[in-house]
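The form predicted alone is given below as one chain in structure tokens.
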Amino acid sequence: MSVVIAGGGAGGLRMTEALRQRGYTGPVTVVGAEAHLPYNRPGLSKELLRGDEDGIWLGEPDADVVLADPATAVDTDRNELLLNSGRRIAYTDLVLATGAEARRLPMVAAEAHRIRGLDDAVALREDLRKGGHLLVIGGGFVGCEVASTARTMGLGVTVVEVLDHLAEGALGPAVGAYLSDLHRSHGVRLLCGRTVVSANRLTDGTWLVALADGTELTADHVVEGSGSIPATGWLEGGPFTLDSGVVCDDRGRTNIPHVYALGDVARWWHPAHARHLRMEHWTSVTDQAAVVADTILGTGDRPLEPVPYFWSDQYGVRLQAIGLPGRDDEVTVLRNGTRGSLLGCYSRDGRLTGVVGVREGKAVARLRLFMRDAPTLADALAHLSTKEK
């Protein structure tokens, strides 16, 4: 038996750990596209930009590790993973964990910074250390975190966002308005409800960014934070079922026997939601790795149950979210303003779908455990009220 993992990031590391924790002592090969050992990708837009590079490393997998040689195809007839170098690695079980890549907007020049890997973040950090003014295109989580970090470094910052509030696409207008006010209070210029039509670097190294309403902006640095897409390009044209990621069942199995997928590249079937979902969260890959390892080794058949959890740090404030809060869900805001805190419960058809909290860690933790039973919004509010008495 030989397990091969295509992906040298957190997915490859967590998959290796899950196999070893279950007593598997056989060969494992981890194949990475980058020249680096696994690192904490969420830290790229925060700690690493501030200069804390030591804190992002996750450790070395207990496996044969191949770096800087990305997977290019899977030969499912011969059970081999093909690498860019021409090398072929035989497997009995293959795990696809190639993550996601930065989405590129056609109207933004290629020289703009995009953060998806360690080298991207290092290049941006070197530019930010020169000072000046940063313009961020896209007010999602990465864009917000980069803006926050740049402000703490003393740069002027402008964020252009097509929706009316920051992070509105993920969390809706209520929480988006809170984040927008947070950034304004720290001196960020927000241009929300605006669309970029071109962003080009001039001969003197500065940038000229044009908006649809005729506004022209100048900046010393530009970051494109327009989200990510699953890294499935190398699988296109092959036998795998692809639909905004590698389509899997509820145990990470693809449509090809003995091939699995996890992390940002995978879309797992979630019975509780009756649909396939791509979980782009730090904790999800660990949970998925445990299920895949049990399936490969036959050590268990527990379903993927944990409630998704993610966080974002901005200006020393941690936003925590659990479940699957959606932009179009109804949001019941329980607290807003006390100590700068926020607690919002998301619901759909009376069922609790997610919770977002700022400076509300205890409440979020209590509801995370409670959400395992798919409670109604009324039950969740009653549970929270009882625990606070």
The other form holds:
Amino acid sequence: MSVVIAGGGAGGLRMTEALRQRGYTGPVTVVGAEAHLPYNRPGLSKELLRGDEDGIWLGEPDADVVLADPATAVDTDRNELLLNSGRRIAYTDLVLATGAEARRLPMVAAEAHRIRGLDDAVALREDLRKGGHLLVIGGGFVGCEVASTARTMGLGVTVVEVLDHLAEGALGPAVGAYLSDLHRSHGVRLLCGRTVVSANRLTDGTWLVALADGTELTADHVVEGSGSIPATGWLEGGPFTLDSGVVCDDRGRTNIPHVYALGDVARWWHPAHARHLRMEHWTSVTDQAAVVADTILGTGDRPLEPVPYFWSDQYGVRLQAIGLPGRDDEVTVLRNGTRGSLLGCYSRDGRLTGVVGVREGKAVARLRLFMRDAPTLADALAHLSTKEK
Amino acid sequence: MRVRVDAGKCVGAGSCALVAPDVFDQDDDDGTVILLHEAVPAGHEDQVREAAAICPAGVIALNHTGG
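One more: the block was the form predicted alone; return the form predicted together with its partner chain.
Okay, now the whole complex, with that chain kicking things off.
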């Protein structure tokens, strides 16, 4: 038996750990496209930009590790993974964990920074250390975190977001408005509800960014945060079922026997939600790796953790989210007190879909377990108002 | 068995507090792990092993030399 993992990020590491924890001592090969050992990708927009490089490493997989040699195809007839170098690695079980790539909008010049890999973040850090003004195109989580870090480093920051609030695409307008206020209070210039029509670097190295309403902005540095797309390009034309990710069942199995997928590249069937979902949450990889390891080794059939978790750190404040809070869900804001805390309960047709908290760690913790039973919004509100243990 | 946490790298998912609530708690504010017992109480070893295995940030470390 030989397990091969295509992907040298958190997926490759957590998958190896899950196999070893279950007593598997046979060969594991981790193949990474980047030249780096697994690192903490969420930290790229925070710790790494600030200069805390030591804290970025996750550890070395207990495996044969191949770096800087991306997988280019799977030969499912011969059970071999093909690498860019021409090398072929035989597998009995293969795990696809190639993650996601930064989405690039055509109107933004290619020289703009995007943050997906460690090298991207290092290049941005070198620029931010020169000071000046940073313009962020896209006010999602990566854009928000880069804006926060750059403000902390003393740069002037402008964020252009097509929706009316920061992070509105993920969390809707109520929580989005809270985040917009947070950024404004830290001196970020927000231009929301505005569309970029061109962003180009001038001959003197500065940037000129034009908006649809005719506004022209200048900046020393530009970061594009336009979201990510699953890294499935290398699998196109092959035998795998692809649909905005590698389509998998609820055990991470693809349509090809002995080939699995997890992390940002995978779209698993989620029985609790009766649909396929791509979980772009760093924390989900650990849960998925446990399920895939159990499936490969036959060590168990425990289902996937049904309540996903993600977080975002901005200006020293942590936003926590559980479940699947949706942009169009109804949001009941429970507390918005003088401490600047926020607790938003998301619901659809009366059923709780997710919870977002800022400075509400205890409430989020109480609802995470409770959410496993798919409660109604009314049940959740009642649960929160019962006496703390 | 002894247990250590690197709270600075904790992301606040609370997975540890779900499986081993007598050993791990969470900060009221941001959900960061709070270690209640460095020396794991007898009978809680399996829970703590499970907590270390499922921690998404990998910040829980076990030390068996203490027995």
